[in-house]
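One chain is shown next in structure tokens, namely the form predicted alone.
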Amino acid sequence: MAEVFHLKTPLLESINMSKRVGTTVYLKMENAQPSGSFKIRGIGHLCQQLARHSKGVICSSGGNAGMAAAYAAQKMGVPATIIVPSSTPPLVVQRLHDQGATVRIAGKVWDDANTEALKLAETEGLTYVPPFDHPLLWEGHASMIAEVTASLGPSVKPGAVVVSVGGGGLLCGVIQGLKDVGWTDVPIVAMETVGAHCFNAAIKAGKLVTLDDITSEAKCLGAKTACKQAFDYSQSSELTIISELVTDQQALHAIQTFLDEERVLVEMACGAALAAVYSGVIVRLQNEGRLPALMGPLLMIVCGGSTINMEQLTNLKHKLQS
């Protein structure tokens, strides 16, 4: 069995937020992973599958995909090159290069990123990392559900499932994970944030989607298409997934709140999954009888994050709350 890069995460029980919601929330803490998020899961997974021999690994990403992309290679010993858009914070750019990944910058959005790192790999022969859609990535992210049915023990059967999509990956590694273990009839509550909802809009639609700008802070949400087979996943009759938006500012406070009584910093990106309890979302969906009133405990995934630090949070505040 190869190494796997991925670290088996906490589960806690949030009392603040299960009396929020009337019923015990759980909370998988991917943000204690040694690359700062969920990613490195399934890009572990990937570049076990993919990169054993390969010159060098090549990912774009806004941060996290970049991060466990660097992670995995450096463990590999295996040269990694990231290109990220130019609106990646400059602490990312550090922390790419502390995990001795070669960093460069290409256009505005991840998009122009990523077709750079698609041209790169083809002209230089490097192994291209997706950072969210791949079958490989799904399969490794579905470990995280595995762990949780062994941390809740076979009586107990989460309510609903809470998480983030920016391009859909962590959305098709949970449903991945909870079709493993039998759990396909769990809801999902896939949250964005307004300005970075690609899934949300294709769901609208009725077909996927490309925004014309990613314009919210969540930058790690910003994929301006989201993944086929997430959306496919949304038109699936044995599927319950409700698709949810937050504001840019529900997300903020979301962090700060959950910086105040979970004691951990998360970046926006994880905010809008957490907005879903602290915002309301929930307690208005079993209003709306979309979800059940009395539902069995409802699972956050906290997907962390690497693209925020105090100073971030300060330049967050200033530019939502003004």
Contents of the next structure:
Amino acid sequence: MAEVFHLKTPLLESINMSKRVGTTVYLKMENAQPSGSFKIRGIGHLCQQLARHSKGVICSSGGNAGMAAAYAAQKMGVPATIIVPSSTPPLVVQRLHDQGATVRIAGKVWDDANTEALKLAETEGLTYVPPFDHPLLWEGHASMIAEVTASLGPSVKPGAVVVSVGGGGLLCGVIQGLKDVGWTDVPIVAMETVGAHCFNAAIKAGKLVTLDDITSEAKCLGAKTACKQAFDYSQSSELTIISELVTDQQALHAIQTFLDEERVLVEMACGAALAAVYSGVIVRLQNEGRLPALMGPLLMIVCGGSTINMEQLTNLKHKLQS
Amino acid sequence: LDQPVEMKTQQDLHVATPVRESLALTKLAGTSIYLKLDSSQPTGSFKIRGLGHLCKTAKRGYERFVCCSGGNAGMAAAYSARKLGVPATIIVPNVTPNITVEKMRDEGATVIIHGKLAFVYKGKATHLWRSSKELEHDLKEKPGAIVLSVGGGGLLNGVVEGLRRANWADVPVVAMETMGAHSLHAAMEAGEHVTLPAITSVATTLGVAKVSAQTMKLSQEHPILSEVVTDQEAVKAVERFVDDEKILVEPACGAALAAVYSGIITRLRDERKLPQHLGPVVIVVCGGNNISLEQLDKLKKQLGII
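Please show me the structure of the same protein in the form predicted together with its partner chain, now that we have looked at it in the form predicted alone.
Full assembly next; the chain just shown is listed first.
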């Protein structure tokens, strides 16, 4: 039986968030995963399926998908090459090296790095690991919802799920997971930052669109185009997906608050989801009648992310709070 | 005591926590370092394991839980009580921060602030530490050593019990304390169950002047390497750990992490007290509630680290 690379993560009740929202808030602590984020679920699964006898894997990533791919590859004894955009912090590049990967820098944003990765996959015969746009990834990510049902017990169903959206991989995985357990009626609050809002832009345009640039500091949300599956889900009458935006300042405030109250440091990308509570988005949605006033527990996916440290946090404060 | 209170839940009050390799600490130590993330327990520390178990298996006929602790045990008791649907009273010393009192009240507990208490700690050896099963499952190989912090010794007692149940009774425990809260070290040096004259460490949650009798007994039966670090080392470890693993822990937990950050594992291997060919070293990240960035800053200033 193929080894699984991700771990079952804790589901913790947050008293402080629950107080703010007026219903129990559960945190799915994906920051506790090896490689630091939920990505190892989907990428681990994909690598097991596609890369077992591979010459090597290649992944384009602003950090976390790369970390997950490097980790999975190392476990499988297969070489890993990670292509990162120039916006990637040096600490991330170092980490990738520490995980045994070869790192190359290409382009300014993820889309550029991805073009390069696809090219090299072909010319060098490597297994391309997409960071968010593949059914095997979504199948892998879906495992987190099954875990949640086990933790909550048979009589508890979330009132809503909150996720961050970059390219939409997590969103698609969560939806897959909800489908697997028969919870397709649970609304999903899909959070992005302004300046990395490709999903929101697509919904507003009524079709997939490509942002001109990523101007948010939440670099790990920085896909210019959402994946098609995410967009298709947004158009489905079967699902309730509420797309909301927060500013970089709100995402930063969220990660600071989370560090103080829950003692875990997460990235800006994760902060986008946390801001749904800390910046009153959930309460507003309830007031607007888009979420029920008396709601079952809120499931917050703490996606994690390792492209953050105290120095980065200070830099972000200087950049965003002046 | 008329009607027994109906216990609300049959599920465990603690959660199974991940064991994952730390890239940063492995690199530093030059040997494989794994982290048992008990910082990710409900109420933020491993205490919920033992206290949760204790509360759940408490005999029927009890109307209320009472706990004396201004720290993590109190939080764990308050949480357990809420989950089990039992009222709780937590008695805390007046040095307990307001925010901790508030957190306990948020859990629905009655909190009584009672002056400066001398707590009598009973390190319950009956703490069932199922995390050894979790370790076996997640680690897939026998650990080379377990590194943990020692306050009263409850965690150590539970870990050794777990190791014995897993047939890993020869796995050494590196027992870390801070200077000024080093009750185990003092006792082992003296060869008798001594009491520290005072707790002078900032790691107040390690602040038990006399280690539990069970711990004393185990120090004679189980391979235990007792090591002491300064407050500065413990707090520096806390700071580096936030950067390396994105988790903010108390100085009490920093003491355990200092085993790597202060090169103690390396030294123990050089001294042949730990083997050169060492299996994975597992650090119990016990966690702890009583810490924030602001508190970390204050501690750094207090200890002259800034």
